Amino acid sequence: MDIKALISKMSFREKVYQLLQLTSDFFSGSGDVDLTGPIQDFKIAPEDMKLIGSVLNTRSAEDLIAIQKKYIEQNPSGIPLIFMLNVVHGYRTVYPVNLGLACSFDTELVFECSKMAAKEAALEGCSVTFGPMVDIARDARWGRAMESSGEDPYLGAKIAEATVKGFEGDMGKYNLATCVKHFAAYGAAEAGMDYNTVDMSERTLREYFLPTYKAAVDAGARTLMTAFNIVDGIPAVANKHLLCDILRGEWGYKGLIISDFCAAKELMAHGVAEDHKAAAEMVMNAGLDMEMMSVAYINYLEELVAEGRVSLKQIDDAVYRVLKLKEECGLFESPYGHLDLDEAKAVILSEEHRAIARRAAEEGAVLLENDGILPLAESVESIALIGPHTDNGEIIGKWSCMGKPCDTVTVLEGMKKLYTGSRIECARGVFAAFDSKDESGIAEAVKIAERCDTVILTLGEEPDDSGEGRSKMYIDLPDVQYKLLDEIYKVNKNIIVLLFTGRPLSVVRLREKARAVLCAWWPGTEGGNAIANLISGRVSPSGKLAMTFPYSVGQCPIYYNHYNSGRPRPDDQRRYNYKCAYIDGPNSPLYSFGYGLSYTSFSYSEVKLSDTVLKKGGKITASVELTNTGNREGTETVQLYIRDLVGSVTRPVKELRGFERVTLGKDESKVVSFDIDEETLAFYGQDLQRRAEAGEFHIFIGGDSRVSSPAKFTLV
């Protein structure tokens, strides 16, 4: 259709209302939203509801149908609403939270999960997902780490690309447009406190925090959401350098830019706008197209145009991007998108989709400790299943969209299904909330543990304690959970801990008494079946940490690709007063990036290089022979790290530059190779230009970021 011709016929009021997104409550009249409440506060007349551009988070497909039907009957230009939804880690069939999925290091699986979620959501009328969330997370105190792909820009970029391509595909019947969030550097909030200040150098921003957004944009993402935080003293929603210079200028991004919830209004709280009118001027001139849940545009753009502080062309361009997105989603041809409730019933929670979710939960789980108690034989006589997550459907986690706890396979259900010959007894023992002090269930749990062969403890966070607005000062388990562990340990030392969490935890005390620790994250709809398969050994754990587990919260933020400092610590076991070191604990984390155990073992040969000199414009190949030295088949994620020994600016001690998942049978070997060229070695120099610099490099290939024994080559 001719969008520009349509815009030329629209009234000014029609145009500015297309730049507003409201929650579905404003349309359905549910909750506290009515004409005497928030709508009146927003200064939206009832007759103007037929002009709104977009809807955020409908409650159901039926709700969506009712809203759209009423809207298209009234809109004067025949423009449909576009419905956007937080399809973050699944729609109704929920797979693990993004941090858990990232631990699979499996981009094909990420693609399949995204494709599955898009299909379910599209068939119930959704057009855009608020994802992928590609913020780099280096601080476990930040609750939204669970939505991220962890701390590494290389891994994060690969996952961002796979997610966008999985959701968007060819924008056919089963696809959704994506909305990349949150631009930019939201994960670097000071003290890990959500919405807090971000202050970093341009080099750090470009080197570590922008690559994931760039990968998503390059993959074809059609929309992008600004972050809540400030960057270099300027809120991201009004930051011209981010939105105009980098995003639209350097990257050539043509899609829609939308604010986060009320972010434009928050310019006043940030202290950069004195009122809503000033906020409207700032965000429009910075390049923001659509406001989410704030009304600066509809109330003040007309005045700003009359005063010459905003141009009509800017508004027309923003409206064009809104309408173009609606066209690309097929809404002008079919206002309900690809909604098909009959097909949706057949697809949602189908065995095919459950199988994908189950595989994701299996591959994302990370085995942190194991002294040989796992895998647990299916012939074991008795099992005590104890803990707050034993029979809990809430293990789907936060941001689970339309997922329902009643659809979840719990740990108890999964274990009973698999361990049919075992006596399984269960008890809650304690509650998971960080402030719980209730010990009343411990005595019963101890009695059960005493009469069973093996104890499986389901410990961790409360599902509602990780996610947006869930920052923490303490990231260890609550004392009441350790009291449960201590009391059970007195009567039964065969303890396996299943750790449910949305963030890395500082769980040093678990290693003292648990014989095995399996981090299941929030595993999703098929969590119980996946965990039973992992516990039994029907599936061998293969997950690798996408985010470092700190030894202590005092280390946060902590990440593997740090700089060396001028006074590096020579020995982590000794105290140093005049080194870059803590005097009361180690510098090293509890579990490093890339770490994860298996039920088999792998050996790596020395790294071989095709040449020790890399010439400009050329490439060399680094390879190792990987051998399964254990007694069963297993999957290892082979990781390539590089260190630039001398640069014009300080370089990190290691940087991930490649990975490959390899499945090998007992005694089987495979040569794994990685190509290295100038782009592999490039970084932002003193002039903030990206290039590789001549000099010596170290290559590391191994099973996690602690790998040593490098090969060496020179770039000339």
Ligand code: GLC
Contents of the next structure:
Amino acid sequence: MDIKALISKMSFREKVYQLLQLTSDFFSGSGDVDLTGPIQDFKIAPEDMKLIGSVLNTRSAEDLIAIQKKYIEQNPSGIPLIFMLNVVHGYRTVYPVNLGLACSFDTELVFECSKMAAKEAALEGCSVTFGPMVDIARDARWGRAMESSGEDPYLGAKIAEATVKGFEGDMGKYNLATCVKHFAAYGAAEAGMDYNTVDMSERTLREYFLPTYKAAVDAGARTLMTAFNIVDGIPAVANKHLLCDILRGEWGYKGLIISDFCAAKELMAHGVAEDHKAAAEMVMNAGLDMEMMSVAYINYLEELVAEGRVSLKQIDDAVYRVLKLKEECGLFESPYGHLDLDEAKAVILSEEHRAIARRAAEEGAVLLENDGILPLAESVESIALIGPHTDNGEIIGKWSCMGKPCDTVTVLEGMKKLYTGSRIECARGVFAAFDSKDESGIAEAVKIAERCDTVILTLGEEPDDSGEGRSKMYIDLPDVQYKLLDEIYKVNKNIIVLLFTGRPLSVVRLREKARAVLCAWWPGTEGGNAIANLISGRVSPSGKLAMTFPYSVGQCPIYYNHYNSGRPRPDDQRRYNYKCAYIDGPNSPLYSFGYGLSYTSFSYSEVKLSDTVLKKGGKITASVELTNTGNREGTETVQLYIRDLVGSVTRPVKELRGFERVTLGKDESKVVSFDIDEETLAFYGQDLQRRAEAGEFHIFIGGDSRVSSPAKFTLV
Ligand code: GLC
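Output block for the form predicted in complex with the ligand, input the form predicted alone:
Full complex below, order starting with the chain above.
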């Protein structure tokens, strides 16, 4: 396809309309499209609909086919629409929300999940996914922590890379182009308030918040979505420093840049554009190619070109990137891309795909507490399954694309399928709504608990409590859920809690009465089977927290890779004055980054270094011997952290720089090694140049970020 020749034949009007993306209801009038932003009342003439560049959020393959069929017959240059969807944790076979999947620390699994989702979506005609979402999230009040890979840039970068490669593959029949989002630092919104101000130093931005986007770009992401928030006072969608200097300039990104939903128009609310025309000029001159659900370009680019404030070349370049993307997605060969409804039927929700989703739910779950009540023998006489998520297909979570609750294996179904010899009784007990005060179901639940051996409580958020626009100022369970726990505790002490949530929760009170707490996140289509496998011990929990669980919301934002301060905060509970500490609670979190229990136990030898001096240009190896000291097989994610004791700028008390999942049988041991070189130690100095600095370093290798007793070496 000679794209430049095609562009040369297009009218100006055709060009600017190619730079617009609208939701599918503008085409099919379906009306119930999954609007993820403010509803717009654009005045777009019906005859211009055939010129639009792209569609987001179609409701089904049939919807997509109908829209494209009508469109391709009318488009004057034979240019097809390109369809984009939020395929963020599965298409129809839904795997755990991304924060849950990140807790697997399993990049190969992330790749498999992405590949599966891409195949299902591509076969139903989708070309681009609005993912990976790679925003670093340090604040549990922020509802979109659910879609992130948590607080750590090293883990997040590895996951971003695996996701892009899983979706894009070789851009063949079963692949989707990706859209790395939301550029940049969207997760750093003040107070965990979605869309709120992001304000940080350039160094913090580069050190902690940009690496995940760069990893996705380096992995070949073909599109990128700008964030809603400001960065250093300028909205990301109009931020030349981000889009021109860093993204296009330093990183050499050549792909399409699309705005988030209506973000171009929001420049006026941000107070940086006096009107829509000024907004159009700002975003075009910052390098935005395509507007999602805002119409600054189609309304003002003609005037702006006539006034010399935007050049025709800028527009041609943007159109080139749109058409290039369509070509790479095979749309000029077939306007329906890789659509194949027959193969889709065979693939979607296939046992192979369900198995991937099940494995993801198993590996993403994090065992937070267990006094030995788990694993629960399959011979248990009776189980009381109580709670709002017991028989709830909504445990696929939000942002589950074409996922349907009716496809879900619920907790009840999964437990019944496995505990065939046990009597299982169930009751809702309470509702999950954070503001529910309804205690009317507790009495019946208590009666069931009283006559069963073991109680499994399915507690947590509502699925709709996490995700976009779901900021919360309280991140504990509602009192009514603790009331249920307390009342059941009076008649039965054998309580296991399953936690369903899209964010870390400050569930301190749970461990007073629950003998085990398993965080299942929103586990997806195979949630019930995965949970039954974990409860029974057929699978040993192996998840490790990708995001810190605060002791209290008052600690947010809280993250492991914090600086030491000049008055280091004591982690014990004593009251302190004149220290970097709270006087009314602990400084340490409820559960730390990297933490997670299993059904066995592991011991770590002391860290051995191949040398205590690392010369510039050289490398040393750090090793430990990991032993399974328990009485059954288990998987441990061994984590490597560094600490740079003295730098030209202050350095964090720990930084993750390596991890490896290791499965060992009873009494088995394995030596786990990590290479360390200058790249491992590099950081942005006062001059914003990234380099390692000579001096002393500590190396920690353990099962979570609380690991102590480091080995020491010097970089010379
Ligand atoms: C939303 C979200 C973005 C999503 C887009 C399309 O507002 O911020 O993540 O991909 O709109 O639905």
